[in-house]
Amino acid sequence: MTTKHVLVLGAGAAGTAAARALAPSEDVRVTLVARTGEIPYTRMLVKGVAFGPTPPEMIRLPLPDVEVLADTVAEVDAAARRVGLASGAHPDYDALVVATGSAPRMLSADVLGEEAAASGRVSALHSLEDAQQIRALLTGLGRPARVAVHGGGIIAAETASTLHADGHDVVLVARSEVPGVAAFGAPVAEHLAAEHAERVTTRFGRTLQHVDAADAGVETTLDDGPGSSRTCC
């Protein structure tokens, strides 16, 4: 029986769930490779991380019995069935699994300034790093936040929800008029923004023009006139 080898890169949810599934088939050899320096986590969780009472440890993911490779992937040569790693290492495949994960998309250099870059209160929420930075930004400041939240998808509506009832001031922006109606529907995306409208300030249909340090914290200028909000303030 000849051994085929699976190559499955990223060890986050979908990566470990992949090869926990292959690796009881005994014509299959699994290699997993990880990021150097990375610890497997599911990052759906981290919302609990950065707003809630979950330690970073409880969101780890076990590593499945199979070969793990520390190891940051530099190129995949798809002809040659073989994977360049930052180590120098190029090991062979028969089948190739990437399940590498989403990166978040970042305000633009135009939209973001440097001061404000430098400040340290503007983050994305997408990786444990940011989770964590914005834990000790929130509890750093020992009291209620003004908190702007750009985005219409899920975690930004679960972000504004949660902040909402830990006591925060909590401003939505959304580029979409009804958020969401991609994804549910109009009856519910609807009834969601109706929802969101009741519990915090939302500016929908509205489009981040710049971010701007400020005294106590930084400043968002939207696009059609007033509506400016200062956040972590």
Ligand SMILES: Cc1cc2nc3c(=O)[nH]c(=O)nc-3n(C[C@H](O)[C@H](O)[C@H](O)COP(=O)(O)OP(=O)(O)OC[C@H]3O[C@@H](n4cnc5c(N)ncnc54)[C@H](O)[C@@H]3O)c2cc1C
Given for the second form:
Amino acid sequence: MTTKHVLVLGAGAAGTAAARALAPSEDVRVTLVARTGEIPYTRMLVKGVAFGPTPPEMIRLPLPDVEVLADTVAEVDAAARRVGLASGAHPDYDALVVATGSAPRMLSADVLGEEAAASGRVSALHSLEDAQQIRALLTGLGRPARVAVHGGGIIAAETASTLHADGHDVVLVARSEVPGVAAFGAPVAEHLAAEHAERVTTRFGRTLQHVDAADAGVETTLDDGPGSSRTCC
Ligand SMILES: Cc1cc2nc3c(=O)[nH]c(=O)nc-3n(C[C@H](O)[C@H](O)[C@H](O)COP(=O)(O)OP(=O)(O)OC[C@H]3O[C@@H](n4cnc5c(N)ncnc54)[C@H](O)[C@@H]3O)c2cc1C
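Having looked at the form predicted on its own, could you now put up the form predicted in complex with the ligand?
Then the entire complex follows, led off by the chain already shown.
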């Protein structure tokens, strides 16, 4: 029997699930590439680390019983069926599973000022490191924080609700007048927007123009038509 080598790139939920499903096949040898220095974890649970009592070790992903390379993918040569890893290794493959996930869309440099970026007060909520940074910041203040949440999706909405329930003063900013209308349809999205407006300060239909360092943290400037509104968080 000819054994095929399947190389799985990325040890998140998708990569570990693919490797685990393929592992029992007798005609397949599986190698999983897990990013250098990263202990694989379930990304959807980082919220519990940022805002809840979840310790980072609780969200670790169990690794499947396959060969695991702790390395970072630098390039894929599809013609040669070979992957270049940061360590200099070049494993060959018969089949490749790319499960390297997504990346957050960060604020551009003309919106996020250098000092604000360096302040440690502006973060995405995507990685375990982001979650730990947010947790350290919120607990380190020792008082309710003023937090601007920027985004119109489920994660932003859930984050705003959680922070509000924890006693923080939240401003939820979204470009859309009715966030989520494409995903949920108008009746549900309008209901959610109204629920948010009762609990947190909403700035829907607004664009973030600048984030600048300020005495007490950072200050955001929104496009409110003529003039602009400023929020300190
Ligand atoms: C804050 C937050 C909350 C969420 N909540 C939910 C939820 O409640 N329910 C839900 O269903 N979904 C939720 N999601 C979405 C869910 O987390 C993703 O759909 C899921 O993580 C996708 O899994 P994945 O394995 O494709 O990608 P990822 O989990 O991103 O895993 C990709 C892996 O590939 C690695 N990688 C990337 N580049 C390289 C490289 N060059 N070399 C080697 N490794 C690399 C990464 O380090 C990572 O380990 C949430 C996401 C976020 C950010």
